[in-house]
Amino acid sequence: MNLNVLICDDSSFARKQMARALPPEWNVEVHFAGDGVEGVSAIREGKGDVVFLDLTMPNLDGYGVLETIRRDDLPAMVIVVSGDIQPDAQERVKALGAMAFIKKPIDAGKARDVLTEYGILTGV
């Protein structure tokens, strides 16, 4: 069964960037969200088993999502793509329950990196 991916950024070249950052032989699914009200709608449908989510986005920004999967036990693993790189930003986001936080633009090797740290990427 592949993993769903989840990109969920305002900005359509953002997204693609991090889609052609994604490791070419992970078997997955990628899908696409422009803001956190659909990117919460995909996680509900189940097309965000892994979720890279950008904090500022219109209708409900990355920390509002990141409540809305906690409150509501929403099953994803959320890694944080981000230009704010503010201290402050990545312990807000780690105790709403993300992963990783990573500094955009996001890299191959970067995304390889925390793939691998957190278990997400094995045996490709």
Second form
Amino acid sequence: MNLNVLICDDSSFARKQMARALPPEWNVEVHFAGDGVEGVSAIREGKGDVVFLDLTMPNLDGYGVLETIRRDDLPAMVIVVSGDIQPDAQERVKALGAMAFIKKPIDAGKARDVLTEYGILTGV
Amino acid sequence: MTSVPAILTEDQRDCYQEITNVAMGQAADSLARLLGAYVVLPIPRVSIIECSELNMALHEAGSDDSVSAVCQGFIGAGIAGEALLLFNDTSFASLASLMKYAGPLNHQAELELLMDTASVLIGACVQGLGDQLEIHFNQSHPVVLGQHCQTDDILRSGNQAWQRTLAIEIHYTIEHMNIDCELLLLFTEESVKTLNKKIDFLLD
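Based on the form predicted alone presented above, generate the structure block for the form predicted in complex with its partner chain.
Every chain and every other molecule in the complex is listed next, the one we just looked at coming first.
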């Protein structure tokens, strides 16, 4: 079964940029969510084995999504993709269980590096 | 010749918002390093507004109190705009303590704090936008529009030649501190056409 990848960002432009940055040979199902509430539902439906998560979003922000994942012990590996590059923001998301942090604007090289570093891209 | 009024499609508005998100993040990072504090990032607002609506936008942002303001023009690749930074005057005591400013917090001290913060926030934000759009913006010298004024007075001193403008509003606050400022990026209507072309290129 293919890995399910969820891209959670309130900007359709950012979701498209993120989808384009995924390694082309990576055989995954890509799903999209437009805010944190949609993101959490998608994760509960099993659509987020790997989640690319924005932080600044309406309804439920990225911090809220991370808290929910941790509280409800949802199975998701989260990579935060954000324009908030303050060192504090990176520490906070790591403390909340995010696996990695990639700063925006995203590009294919950064995405590949992180996926390789955490062994998600092996076996391709 | 009748000019076509500037409008934004939803995709364009979304794209402006996203590149602003990245630019304001870079600006927040610079400010966070200067102050040694965490800057809370809002969702920026992007809209085409009549200049007469600016006042309303600012009041909505909660700048009903007395404010101090700086503006700084920027220009490049056929695009001209102004950055306007409004500080709630209650912010200065906290700013002074974060910046370890010794001495009395008088008019002159507030002016220095205002100019230091403005140069960091405006500079980083305008450069962040320019980087993503591949435009090099030249910035003019910052000008103080007023200290301890009402927003109405600030806007009256602004450029009245513009009718409609692309407005990007970013409301920065500092976590656990009483620091509150509003950064407005305003582009001339003529610039919006050129900017939209750049945006469409990103959207392609």
